[in-house]
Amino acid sequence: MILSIESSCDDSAISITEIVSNKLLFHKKISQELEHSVYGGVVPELAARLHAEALPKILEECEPYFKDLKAVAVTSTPGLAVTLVEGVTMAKAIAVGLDIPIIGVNHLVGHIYSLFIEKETQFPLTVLLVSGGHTQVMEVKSLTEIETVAKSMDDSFGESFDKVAKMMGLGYPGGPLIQELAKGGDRKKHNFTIPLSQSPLIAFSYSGLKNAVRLAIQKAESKDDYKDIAASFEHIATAHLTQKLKKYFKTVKPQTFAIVGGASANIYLRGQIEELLKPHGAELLLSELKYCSDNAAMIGRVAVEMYKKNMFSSLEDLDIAPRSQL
């Protein structure tokens, strides 16, 4: 078995993985939303200190499983810095404790295999990670062959729907709170400008949508106004992506497509994504709502893939990467 942290924002947890039959025998995760929604995101300093707290009490419960383990896996990149540290950390102890191999994993890589959690995995397959971190379209032949085609230039769609809620003053995270209060608005109240629209680049970018939304919400009358903006938003962020790929479609043909990453539990975004893929006759792959967001049970699916292939780190030399990308 092979035990898995991620700790690479705002939530702790672990989880055990059977090697041979990609099982998972453990799974448990801390959220902390309801300590950093009332700053309206994620307190960096905040979170390590919540991670420090509930890393320990989690591997506590896989203790009867430390027999049986013969490596450990961590985030180790991207996420933020002083929250990785608190995993890698914990990792490296087991490790040592222990006397087993450590595996080093890439969160975005993780997100990929979600889609995978106790299964068998698919590929090649054309990957859409959205997520509060990032905004990217990816290639995907293997585990080792990952190509990222396109990605936002500024804002993450994931974040742009943190920042709208933060500015309706709806809490965090964003994208459930827009997203219900989006049910009962109209769609094209806000004829909002769709980013890139006349640009022939394949990337994306939020930061403009968000300035309209904000200028929106300083001229509403009332709250009963924000359902409106909120839907409106919440189209014009999903027609980017749709604009977009509907572009790259026409250079490279969909044979199976995902959405993975936290955002990609949003409702519309699914149905918008499945409506553009129906001409191409493309399978649709989406990870389970409990694992869209993030979880150790990815990692360790990953980390499975891994163990397979050798692809240990070393304990001197693993560190963590906040910034590295795909």
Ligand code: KG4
Second form
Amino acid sequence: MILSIESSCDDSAISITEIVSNKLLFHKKISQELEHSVYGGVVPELAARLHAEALPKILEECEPYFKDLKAVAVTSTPGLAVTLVEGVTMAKAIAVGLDIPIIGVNHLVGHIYSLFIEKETQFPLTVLLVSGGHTQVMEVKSLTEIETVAKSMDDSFGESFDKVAKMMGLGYPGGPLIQELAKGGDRKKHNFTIPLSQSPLIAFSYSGLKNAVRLAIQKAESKDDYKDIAASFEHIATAHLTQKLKKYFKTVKPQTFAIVGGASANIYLRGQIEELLKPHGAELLLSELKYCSDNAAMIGRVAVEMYKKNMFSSLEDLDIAPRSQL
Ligand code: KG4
Ligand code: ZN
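Coords for the form predicted together with this ligand, given the form predicted alone:
Time for the whole complex; same chain goes first.
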């Protein structure tokens, strides 16, 4: 079995995964959404302190598995420096204490493998990762052959939902709150410009849209108008993704397409991507809803593959890399 730790942002999570069967034997996550909600976003130092409280509590529940552990895995990149350190320090202590090897896992690869929890992998795959930190399209051939073909030049898709929710005073995380508010709104009411629609670039940008939404919020006469703003924003934020993907599909025709990351839970986005894939006859893969947002089950799933390929780190060399990209 492998014990895996995730602490790259505001979720403290630990999983135990059986190596031979991929079975998830234990998974527990303590989220900090409530604590960060009053600030409208994640406060890194507060997050680190909460990890320091939560991780040891979860680890205590894993004690019955300690004797069967063959390795310990941990998210070491990318993420918030002060929170990554909490997980990596704990993982190193476990590796030394139990005399087992350590595996450093890339969080973004973790999101890709959230598709395969308790399942066999399925490659090749074109993946759209939409989270709080990233918006990118990747061509994935295997664990070690991952090529990023498009990414955001500024804010990420999920982050733009968080910022719009903050501007409206709704709380954090913004994705589910905006999705809920948008349900009763008119998607066509505000004619926000689709970002980069005149540009041949296959890339994403959300900062301009965010500013256009800010102006609409300032002009709103009552909170009732927020519904239409939320609906129109969700529509344009999604149209930007589908427009660029459509362009990309002119040259690359994926057989299998996947959406992963916290924002892949968005229902409107899922529906629009389904429509986009129909003419291509491509299969759409999605993670289970509970594994879209950050979790340790996905880190464990990657760790199993890395264990089988002997992709261990030395205790001295394993360090956090807050900003590394795929
Ligand atoms: O993957 P994740 O848990 O953390 C990162 O790795 O960043 O993603 C969190 C992000 C947040 O920005 C959150 O607002 C967004 O995912 N999110 C959503 C939805 N649910 C979560 N965005 C849009 N619609 C949703 N339903
Ligand atoms: Zn994530």
